[in-house]
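Form predicted on its own, single chain, as structure tokens, below.
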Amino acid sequence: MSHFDHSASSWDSPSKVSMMMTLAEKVKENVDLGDNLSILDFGCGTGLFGLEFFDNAKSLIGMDTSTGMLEVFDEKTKKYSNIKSLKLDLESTEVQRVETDEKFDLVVSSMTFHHLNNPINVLTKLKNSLNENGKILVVDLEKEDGSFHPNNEEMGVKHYGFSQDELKSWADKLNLKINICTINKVSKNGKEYGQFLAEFH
């Protein structure tokens, strides 16, 4: 059982709920999202981040690799016919975009990219899943020293955050424009860790 499957039932702690609500609010402050959007929440977990954008959505798909997380997501959203979950490891599949009946106006992702082996490969597939004028909003850790997580290997951490130069290089390779800003600071371990918003469009 993966770390995320094992943690799913207790994932929605007050601190995580508060952080994801804050991050979603900051995204809304910094990006003109529009409404009636088809939205993909990549690495949705239990939906703490992506479901904050439901008011902007005509449909929302939560995608994750963890069965346990998606079970919690499905329980939260079972009353809504326009919210669905999708179990898919986009990193390991050979398909070149998210295979659904629709493309997306907006892809959101929070605190997922540092778990990916090859972020630009996944970003390519997400780009290929966008409608014209679609956006990908990635929230994650700014470059850190590896101390943010208590056990990087056990928790599947592959990157200690990302620098602006890294993010800009992804955009350049994919012929995308990018806007980057710091939207939150997390204090723990006697240190302060920045969280960025990267808007790819």
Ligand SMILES: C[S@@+](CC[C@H](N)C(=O)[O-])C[C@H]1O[C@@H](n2cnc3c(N)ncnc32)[C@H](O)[C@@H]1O
Contents of the next structure:
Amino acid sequence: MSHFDHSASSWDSPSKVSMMMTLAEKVKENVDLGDNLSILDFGCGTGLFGLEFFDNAKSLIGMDTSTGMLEVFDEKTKKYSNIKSLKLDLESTEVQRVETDEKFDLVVSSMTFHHLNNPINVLTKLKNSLNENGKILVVDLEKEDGSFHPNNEEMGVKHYGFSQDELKSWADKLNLKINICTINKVSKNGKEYGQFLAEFH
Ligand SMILES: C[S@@+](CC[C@H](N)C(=O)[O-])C[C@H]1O[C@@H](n2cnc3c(N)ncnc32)[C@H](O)[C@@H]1O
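Next up, can you give the form predicted in complex with this ligand of this protein, since the form predicted on its own came first?
Okay, now the whole complex, with that chain kicking things off.
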């Protein structure tokens, strides 16, 4: 059982709910999203972040690798026929894009990229899953010293955040434009950690 399967039932703590709502609000302040979008929440967890974009959606898919997280997501969203979950690992070499009938106008992702072995490989597959003029919004930690998570190995942390140069190099390699800004600061253990929004389009 993964860390996320194990934590799923108690994931929605007041502090996480508040952080994800803040992040989603800041994204909406910074990006003109539009309406009636087909949306993918990559690494949706219990949906705390991605479901905040439901007002902009025609349809929304929450995708994750954790069965436990997706069970909570499904329970929350069962009354909405246009919200579905998908268990899929884009890091698997056999998967080249998100295998759904529709492509996406908007991919959102929060606090998931630092768990990926190969973020640029996954970003490529997300790009392959976009409609024309679609965009990918990634929210995650700015470069940190490894102290944000209490136990990096146990929690599946593969990157101690990302620098702007790293994010720009991904955009260059994928021939995408990028806008980056800091959208939040989290105080923890007497330190302050930045969270960025990167818009790939
Ligand atoms: C820190 S949680 C964030 C959850 C959610 N985005 C939120 O903001 O509340 C990271 C999530 O990424 C998922 N995850 C990790 N590796 C993944 C992968 N390769 N593909 C999809 N999801 C993944 C985990 O299962 C977990 O639900």
